[in-house]
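Okay, so here's just one chain, in C-alpha cells, the form predicted on its own.
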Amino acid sequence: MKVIAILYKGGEAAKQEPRLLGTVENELGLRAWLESQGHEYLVSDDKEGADSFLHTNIVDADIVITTPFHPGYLTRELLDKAKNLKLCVTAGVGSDHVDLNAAAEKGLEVMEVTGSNVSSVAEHVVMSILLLVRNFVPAHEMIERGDWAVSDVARNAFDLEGKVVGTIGAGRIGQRVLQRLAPFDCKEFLYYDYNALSPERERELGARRVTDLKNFVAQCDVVTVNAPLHDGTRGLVDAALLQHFKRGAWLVNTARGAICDAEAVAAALKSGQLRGYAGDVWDVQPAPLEHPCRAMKNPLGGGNGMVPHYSGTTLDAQSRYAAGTKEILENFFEGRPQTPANVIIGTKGYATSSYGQR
C-alpha cells in the first residue's frame, strides 16, 4: 500500500535528538518496518495548495497519517480526490483536521492514538494556569532586561488556592487537570460537558457540573478548555460569552484554537475583562506573524502565556503516539480489531461521542 505522512520539520534538533519521532526527519520510526512489509512510505511537511505534497500524493494513497501539531487538513474536496484512501490516522489526539462527516459518508476509517498525550497536555494546562495566576511571564521578562521592580509584577500576582477552577470538557484531559490541581486547595472545581460524569466520578474529582455555559463561566476564576473541536465547540468562547466571565478571570486553551475567537480574546485581554490567556493551540498553524494572540497584553503589560503547539508532543508523548500509530497500522494490515478508544470513524460511521452530540 501507499502510505503518506504529513509531519513537521525538525531541522537540526531532529538530527541531534532521534526521539523527536513526530518529525519529517525521524518519520515516526516507521520507515524500516513499513518497507520491510512491502509498503511505500512517503513523508513531507508540505501540505498547503494544489501542488503540495499532500494534495498530489493523496490522490492514489491508501493511508494518510497526520498530526495535530502540523495538521494536514483533509477537507471534503481533498477526500473527493483520494479514490484509493481507506484509512486516516492521527499520530496524536484530535482529528478535527479531518472532515469527519465526509469520511463517514465515504466509508473511510479515522483513527487516533487516544490517550497518548493526555498526561502531557494536562501537565501543560496546570503549568499555564500557574504562570498566569502568578504573573510569571512579566516577572521573567523583567529579569531578562535587567530590571528589579517587585511591585510591578506582584500587583497582578495571586494564589491559586481559594479560586474556582472550571473545565469546558471533562474527558480524559479535563479530568486529569482537576486531579492534578487537587493539592492546590482550590475553592471549587466545576465542569461543563454534555456528557455528565457519574456521581461516583464527580465525588472522586470533587467536581460539580454546571449545565448552562454562561452561568458556568460566571462562577469561575480560571476556565480551562479541554474539549474537541466540532460544530458545537467552534467559536464557543466568543465576544458575547466573554462578557459573562468574571472580570479579571484567566482562560487557558490547549484544546483547539478555533474554540476561542482570537480577536475577541485579544480585545478582552486588552480591556481587562480577561486577566490572562494561555495555551499552545492556534486557529491557523503555524500562526501568522500578525496573529492577535502573539503580542496581546492586559492593561498591566502581562497576561500572555501563548506558545507553539507542543503540549502534546513532548518526547514521552511522541514515543507513545508513534507506537500507537504502528499498532493501528498493524491491526489494519492484519485485519485485527482496533482498540475501541482509538476509533473515531469506523466501518459503520461515528464510533465516538467526543465530536458532538448525535
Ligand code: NAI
The other form holds:
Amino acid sequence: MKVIAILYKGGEAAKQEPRLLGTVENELGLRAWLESQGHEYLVSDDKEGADSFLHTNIVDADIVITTPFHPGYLTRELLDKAKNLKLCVTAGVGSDHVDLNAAAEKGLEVMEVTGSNVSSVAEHVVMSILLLVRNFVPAHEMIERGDWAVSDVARNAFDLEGKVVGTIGAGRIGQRVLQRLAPFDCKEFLYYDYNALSPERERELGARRVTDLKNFVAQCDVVTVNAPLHDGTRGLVDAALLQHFKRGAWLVNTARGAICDAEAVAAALKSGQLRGYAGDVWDVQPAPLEHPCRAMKNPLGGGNGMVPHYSGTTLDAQSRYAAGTKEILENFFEGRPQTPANVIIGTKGYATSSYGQR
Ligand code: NAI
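Moving on from the form predicted on its own, please list the structure of the form predicted together with this ligand.
The next block holds the full complex; its first chain is the one shown before.
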C-alpha cells in the first residue's frame, strides 16, 4: 500500500534528538517496519497548494497520516481526488483538519491516537493557568531585563486558591485538568459540555455542570477550553461571549485556535476585560508575525502566555502517538478491529459524540 505522512520539519533538533518522532526526519519511526511489510512510505512537510507533496501524492495514496501540529488539511476537494484512500490517521488527538463529514460520506475511516497526549495537554493547561494567575511571564521578563520591582508584578498577581475554574468540554483533557487542580483549593469547578458526566464522575471531580454558556462564563475566574473544533465550537468565544466573562478573568485555550476569536481576545485583553490569555493553538499555524495573539498585553503589560503548538507533542507524547499510529496501521493491515476510542469515523460514519451533536 502507499502510505503518505505530513509531519513538521524538525531540522537540527530532530537530527540530534531521535525521540522527536513526529518530524519529517524521524518519520514516526515507521519506515523500516512499513518497508519490511512491502509498503511504500513517503513523508514530507509540503502540504499547501496544487503542486504540493500532499496534493500530488494523495491522488493514489491508500493511507494518509497527518498531525495537528502541522496540519495537512484534508478538505472535501482533496478527498475527492484521493481515489484509493481508505484510512486517515491523526498521529495525535484532534482531527478538525480533516473534513469529517466528507470522509463519512465517502466511507473513509478516520482514526486518532485517542488519549495519547491528553495528560501532556492537561499539564500544560495547569501550568498556563498558574502562570497567568500568578503573573509569571512579566516577572521573569523583568529579571531578564535586569530590573527588580516587586510591586510592578505583584500588583497583578493572585492566588488560584479560592477561584472558580470552568472547562468548556469535559472529556479526557477537561477532566484531567480538574483532577490536577484538585489540591489547589479552588472555590468551585464548573463544566460546560453537551455530554453530561455521570453524577458519580461529577462527585469524583467535584464539578458542577452549567448548561448555559453565558451563565457559565459569568461564574468563572478561569476558563479553560478543552473541546474539539467543529461547526459548533468555531468562534464560540467571540466578542459577544467575552462580554459575559467576569471582568479580569483568565482564559486558557489549548484546544484549537479557531474556537476563540483572536482579534476579540486581543481587544478584551487590551481593555482589561480579560486579565490573561494563554495557550499553544492558533487559528493560523505557523502564526504570522503580525498575529494579534503574539504581542497582545493587558493594561499592565502582561497577561500573554502564548507559545507555539507543542503542549501535546512532548517527547513522552511523541513516543505514545507514534506507537499508537503503528498499532492503528497494524490493525488495518491485518483486518483486526480498531480500539473503539480511536475511531472518529468508522465504516458506519461518526463513531464519537465529541465532534458535534447529531
Ligand atoms: P474528548 O473527545 O475526550 O473530549 C472532548 C469533549 O468536548 C467531549 O466531552 C465533548 O462532548 C465536548 N464538546 C464537544 N463540543 C462541545 C461544545 N460545543 N461545547 C462544549 N463541549 C463540547 O477530547 P480530548 O482528548 O479531551 O481533546 C479535546 C481537544 O483538545 C481535541 O479535540 C484537540 O482539539 C485538543 N488537543 C490539543 C492538543 C495540543 O497539543 N494543544 C493535543 C491534544 C488535543
